[in-house]
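The form predicted alone is given below as one chain in structure tokens.
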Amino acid sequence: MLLQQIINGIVIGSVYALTAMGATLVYGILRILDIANAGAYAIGAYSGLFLYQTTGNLALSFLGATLLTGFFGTVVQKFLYLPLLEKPPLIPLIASIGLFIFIQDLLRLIAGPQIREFNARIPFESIRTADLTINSVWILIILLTTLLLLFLWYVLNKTKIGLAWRATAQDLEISTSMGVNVKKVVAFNFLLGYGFAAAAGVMIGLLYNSVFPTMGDVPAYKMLAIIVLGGLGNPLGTVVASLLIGLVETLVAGYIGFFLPRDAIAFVALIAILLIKPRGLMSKKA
């Protein structure tokens, strides 16, 4: 029973990690809370569903949704966020909320308000024992999340663009004066961030067998809780916080029951942990 709940928590936490990673990367480099990243999550789910219905190939639909949404992210940063960089922080925040609402309404106009089924064939068999069940979708989610996070770690720590990203995250103006192509770094940042959000959207569509225009509502505020808990702009902290929130939600719901709505448990955990670690789990002392 405990092992089953822990696996459930890891699956949920894995999706949270990909959902919040895009917002973490954007905040890390631009210091902007990008609410529209939750819209990318919904775009990714719809793109994945459309591509799967067209091709019947889950791998192709996953890759296509990730790339298409990542490209959308590069357009967003060029025409929305870069022109607002010199404005007070509240302005880009309001712009991101407006873009998020626009995305939801656009999806509703294009695809309709109804819930659509995302019933894809998973290339794995479920694992079942007397005390444990690991659904085939869960296996897919854990494997893909692990691969994507390893890819992100490699890019940020072992490549020139990753070195430029870390330098820009430390100080954007000094990086510019030292010759770093900041526009290229920011564009790559949004390509990765929105691509990760799209991957999470496809996974959630498969996990719950449903896609709908407002599916980004809950992730929009939960990803904020996670990036605050992880120590604003810290990718490793985001992963740790996501797994922690997923495990807390699952274990509390499994052993104590729903004395609170499941999604509210994330914020109770956030408040409790921030009382002990006000700067988040992985933040560095100033």
Second form
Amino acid sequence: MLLQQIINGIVIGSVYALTAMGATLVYGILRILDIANAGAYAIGAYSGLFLYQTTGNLALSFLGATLLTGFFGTVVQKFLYLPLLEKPPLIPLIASIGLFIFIQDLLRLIAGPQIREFNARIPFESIRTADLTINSVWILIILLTTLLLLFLWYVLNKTKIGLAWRATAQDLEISTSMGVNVKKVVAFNFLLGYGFAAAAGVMIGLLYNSVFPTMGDVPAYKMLAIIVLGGLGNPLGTVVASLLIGLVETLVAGYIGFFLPRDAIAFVALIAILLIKPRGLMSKKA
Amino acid sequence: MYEIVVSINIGIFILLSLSLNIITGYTGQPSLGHAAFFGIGAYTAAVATGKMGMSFWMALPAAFVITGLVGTLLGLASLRVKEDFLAITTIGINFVMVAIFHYTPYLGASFGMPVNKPLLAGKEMSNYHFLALVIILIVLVCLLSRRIERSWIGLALGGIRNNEEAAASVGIDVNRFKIIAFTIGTAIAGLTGAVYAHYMTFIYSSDFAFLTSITILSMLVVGGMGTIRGAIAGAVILGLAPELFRFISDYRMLVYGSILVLMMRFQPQGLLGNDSFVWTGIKRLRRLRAAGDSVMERGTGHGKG
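Following the display of the form predicted alone, present the structure of the form predicted together with its partner chain.
Below is the entire complex, every chain and molecule, led by the chain shown above.
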């Protein structure tokens, strides 16, 4: 029973990690809280569903949704976020909330308000033993998340554009003056960030077998809690914080029966931790 | 009758927008959970009249004081967090408050909470009475805001907004003024909540959700943060828009979202904020007219001389 709960928690946590990673990457480089990233998550889920329904190929729908949404991200940064860089942080934050509301309502108008089923054939079997069930969807999610996170780690640590990313994240102005093409780095950053969010959207669609316009609501705010816990802009911290939140939620909801719903647990934890460590759990010193 | 209902609704949003202006506009503290305090006031008043048998006129100051106290406490607690972290903390506060309203059986939980129509001189208050009450409150809050703007408190708050470190270095007690702004702003939101609860005669947890906070913030942003005229204009514009343009009601959120994005991108000072194109236009017109007047005066002066 405990093992089952832990596996549950890890599955949820890995999806959180992918969802929050986009926002972490954006914050890491631009110092903007990108709530619209949760809109990318919904766009990803819808385009993934659409692609699966037209092609019947799950891999293709994953790839297509990720690329499409990633491209959307590069458009958004070019026309919305880059021009707002010099403004006080509240302004891009409000703009991103506006964009998020816009995306959600656009999805509602295009696809309708009803919940759509995302029934896909998973290419491998579930694992079942006497007291443990690991769903095939769960296996797929854990595998894909590991793969994507390894890919991210590789890109950030072993490639030239990763080096440029890290330099830009440390200091945008100095990197510019040292000849880093910051515009390119930021565009790439959004391609990755929105792509990750899209992948997470498709996974959640598969996991709960449903896709709906407001599916980004809860992730939007939980994602904020997670990236703060992980020490804003720190990819590794985000993974740790996501797994932590996923596990705590599952265990608290499963064993203690907290009187608030599980989605509120993340925020209670967030507020408590922020009051003790005002710059996040895994932040370097201010 | 319909106009009265719309006016009361807009009036309530004007009060909320003015109260957020004290926190976010004057002091520059991003609060994205203002609806939580609106809700605390509404539920406080509903409990006071419905469960404790207090009169509406006692519940109003009670909601004001209790919400202000909660605001002070949360303000004290969030002194350590700044900017982005404060924005996220306030979103968190909003979510936790709504969850509490939604899951506490004493507060009606997911069924919502009915509220009695209050009495005025032995009779149930009509919508006209509510409109009068809302207008009186708006005038009072405007006077208070003006008083803050023109006093040393306003100067201190402005200093904190522009540069916290610099303000502290010239001897402004930053924490104290942040708390003062937080307390006043949340107390007014609580008072507004009390009026809202008794006007609607039914409250429900989602009335005070994050989306309401965003609506209030949008109004302030569209009108122009940091100014009384901006806070009022924003609430009137965004409050009237769905009424005037019935055909857009299905696209309301879409319009909201695009307004926020476009305003932030092209006119972050808001329509009537300082340095916005509308307001500089108005100022230039005024200056022109004043210049014209002075030319005339000089002309007559010469004639006399």
